[in-house]
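The data below hold one chain only, encoded as structure tokens and taken in the form predicted on its own.
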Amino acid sequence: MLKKLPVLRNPQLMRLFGYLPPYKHYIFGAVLAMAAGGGASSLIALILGKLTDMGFYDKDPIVVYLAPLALIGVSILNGGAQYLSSFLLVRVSQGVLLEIRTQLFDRVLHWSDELIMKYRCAEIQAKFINEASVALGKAASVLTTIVRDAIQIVCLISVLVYHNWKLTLITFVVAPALAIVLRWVNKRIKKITHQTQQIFGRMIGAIQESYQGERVVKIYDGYEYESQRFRKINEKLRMLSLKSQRVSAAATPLTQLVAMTGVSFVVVFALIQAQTGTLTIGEFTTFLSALLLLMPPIRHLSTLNGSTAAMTAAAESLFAVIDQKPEEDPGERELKDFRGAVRFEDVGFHYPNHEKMALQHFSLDVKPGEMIALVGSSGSGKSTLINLIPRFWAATEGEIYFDGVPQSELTLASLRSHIALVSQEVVIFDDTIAANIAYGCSDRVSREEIERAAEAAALTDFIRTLPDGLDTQVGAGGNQLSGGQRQRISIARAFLKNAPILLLDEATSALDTESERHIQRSLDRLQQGRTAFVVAHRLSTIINADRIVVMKEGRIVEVGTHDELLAKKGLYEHLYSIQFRREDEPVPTH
């Protein structure tokens, strides 16, 4: 019977149990405790049979004293063993849970952008919160059932065979029916668990979207829509929970029915043996006690199938994420003494599942310290090019060279160590201002260097108004700060890194005109002495660029200075005239 247990045949659960060796001492102690508890169950049957013969046949008066002492002693042994084994195994399962969540987090951190786009954020959150807990939360009970109940079953079956092998054979007539019940439970629970995990991810996503988009909900009166959307998801989750509960609840009575059918056959046959004088009351009491004591571990087996089905579904989902390939890093060369020269040689790129090229035949030779502005309508390929430089995406055609070294030959760590990024989507972590400025290098920079970076980004006056200064907590996503303050922290972060290449991807597009003017001064200081690639929605901010690259449908259509491009009367002049329609309107200068 034990060989047919799903947990011993399931590769996902066996892989899950592969995390157990570091906890072998705890497991060994738990197994000893479970062995003592399992043996105690068989002792109860033997004691009851012996006391019956001593009390009813031999009429030994000492039975009055022995009976309570023996039964209470065995009960204490059994209860203490169960407590110790449960405590040790929960400690093991929580240790494994910690390891798997850490491993899962580490793998997700090293995913490529392509893989990140494949999963919704809510799906990944569900794996950390729900699926990891399901996979490991029930591990203690499963291991307990496998070991303790297996020992208990072996001991009790030994008692049955030893006392009356004929009655034991009759008992096992119901084994095939019991196997059918357990198999049905396993299949149903596994299917329901898969569906529950998907719906749980959708529920997290709905909560996240409505929470982050609360202003849109308010201004467009989306209360009823969001409530109905969440209710539908929650209703599906409720229905799946009820289905799971119905299957689990049905497993126990079905198992008991099959087991009691076997018991009824045994009782009939035992009565026949008793009438022929081949079976004493004490022997029958021992046999019947052992048989009844077998029922709890059999019920546990039905629960085990449900638990292992849920664990299997969760483990499959977790390992599917853990087994995803990390971001490719084929390069082996280090970029040393980098001057800042970048050359694009017939570079092309298309996104997965998109037929149209996002970038094609892009060639440009950029000198060290040169400021290159990328201009074009939405979808022209500007941000795609920015993403290719640090290899967030790898070019599908052509090559990018850094001081003459092909990007494909450089390690990602070496390449990205020479690049700083300030984008429209400012990322601020739930930490202090200082920690956000020194993100990624806090162990290598001094307090004075952080302060200088904050001063360069014009943050000093703001920081002085705070009671904790640089050590002020900024809240989740920097929600304690204004948009301009968050952007200045991002600029200070770039100042501190002091990288030779600077990427500015619409760094001021989310700001108002006044804030943009102040932030632009900080950006101007940041660009000095660096090779800068700038994407800006306001053309006034890139008038002083060394070269402006005008793009359309992934191609370069014009290249030149601001004055040269205006003189050409081409696409740049058209885009510029849209923003500055009146001829008498003065052109902003720095």
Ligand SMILES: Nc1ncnc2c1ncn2[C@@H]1O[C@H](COP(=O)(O)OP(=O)(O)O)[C@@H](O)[C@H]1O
Given for the second form:
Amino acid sequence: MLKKLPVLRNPQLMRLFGYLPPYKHYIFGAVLAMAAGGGASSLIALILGKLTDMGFYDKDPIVVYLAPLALIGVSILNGGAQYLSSFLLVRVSQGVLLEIRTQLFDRVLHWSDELIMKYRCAEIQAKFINEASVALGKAASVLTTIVRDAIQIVCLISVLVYHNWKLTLITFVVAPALAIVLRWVNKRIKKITHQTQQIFGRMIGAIQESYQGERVVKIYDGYEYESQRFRKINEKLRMLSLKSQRVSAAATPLTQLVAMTGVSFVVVFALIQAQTGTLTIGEFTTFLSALLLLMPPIRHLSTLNGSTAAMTAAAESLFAVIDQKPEEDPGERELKDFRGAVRFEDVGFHYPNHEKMALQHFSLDVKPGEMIALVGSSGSGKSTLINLIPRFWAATEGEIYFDGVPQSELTLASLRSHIALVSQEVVIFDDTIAANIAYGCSDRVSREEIERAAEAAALTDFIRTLPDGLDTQVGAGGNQLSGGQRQRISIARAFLKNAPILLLDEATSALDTESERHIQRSLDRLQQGRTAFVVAHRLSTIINADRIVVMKEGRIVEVGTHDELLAKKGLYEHLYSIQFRREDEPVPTH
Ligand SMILES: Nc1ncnc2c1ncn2[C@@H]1O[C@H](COP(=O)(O)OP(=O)(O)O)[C@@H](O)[C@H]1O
Ligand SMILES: [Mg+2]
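Give me the form predicted together with this ligand now, not the form predicted on its own.
Next comes the full complex, and the chain you just saw is listed first.
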């Protein structure tokens, strides 16, 4: 009979069950408790029948004492069993929830840039917060229903058949009608749950955007726009919740109605049997109470379908994320004693779903310790090139060699361990300054090394003004720091990593001229002795580069030193003169 339940063919539920083996003792205990509870409730029907016959027919005085004792005893057994099984199941589902969330986090952590671009952050957050707990909560209730209620139903039906199989047969006439109602509920709820989850993701997105962009909201008076947007999403969420509640609310009375119709048929037949003398009052009482006791588990079966549908929708979207492949890491070689030579051979790249090449026929032989500046107008492919070096994206054409070893043959870990990156968007974690500088290596570096890195990044004076020095907490996103201070922390991070390759992508462009000038000195020091690829928005900072690569529409158009390129009077000279002129302009006075 259990095999017939469609829920046991549900692949999502089966997959969730796959997390259960470590908890088999708990599950075993819970199932035992449920069986005891299920059995106890069918005892009630038997006891009632026996008591009726003894009390009303035989008028046995002992029944007066026995009746309450028996009923209270059974209730205690039933209640205790229920408490135990619920408690054990919650332990299991919380354990699995933790496991799934951890797994989800670890998966997303290893995603490629391509996948990260595909999913919105809010969508992923919704999966952690909402969908994981919906899936688990519903799975637990599904498990309870299919075990406890199934056992109860089996016990009660046995009582029915044992007592009067003819009457029992009639009961099953209503079964197909019940199935139809349940299927309808199932379909509706699954659809609604799916929509709810999407809207939920959008709601988190709207909150996030208006929160992070609060200054834009304030200065451009975006209050009304944000409010409206949020209200619309919220309204949709409300409509969906109402719809889903309406369906679930209708499900219970509908199933009850169908079931009660069955009961009335039975009562009619039972009365006929009673009048012909084949049924005692006690038997009738047992039969009727067993039938009525069957109602709650059957009602649970109707919510089982709703729960299964909600669980399936949540688990499907959860597992879709878990099943995404991690970043490809096919290489097996390690870089040993890397000197810092990088050679690009006819490298080309286009972003997925974009026909246009962001980079093409890029060839360059970079010697160890050389400083290469990348220059070109916005969109010319400078960042794309920078991102190919640590293989955030794999080149779609050509190959990059590190000391002659093709990038594709290297493990990502080995490749990236030789590269430090400072970019315009500084990432500061919610931790101390020391932990931020020693990010990813705090267990391997000494306090002195962190202090030296801070010193090299000219952070010491600032740190001295802080109450806890290096151990000062910087707050979420480092929002207690100025742009320059944040950038210095990321420079200190790069100093500490001491990698042979350094990537600077517009490291100072978020800063004002004054801070930029200060930071430039630290950056110059950071570049010493390393192979550096520098994208600078201010050309004055790269005049000393060993070679300047001028790019346009993903191609190299000129290569040379500052003086060579100026003499050439090409694109570089043009870009330089524009900037030079702009910087030389006298400040207008009023
Ligand atoms: N994540 C992305 N997806 C699709 N296209 C992108 C992406 N990033 C950049 N591009 C495109 O690639 C080209 C080069 O961009 P980019 O390397 O960022 O230029 P630069 O850093 O020189 O301003 C541009 O045409 C840009 O639109
Ligand atoms: Mg860029």
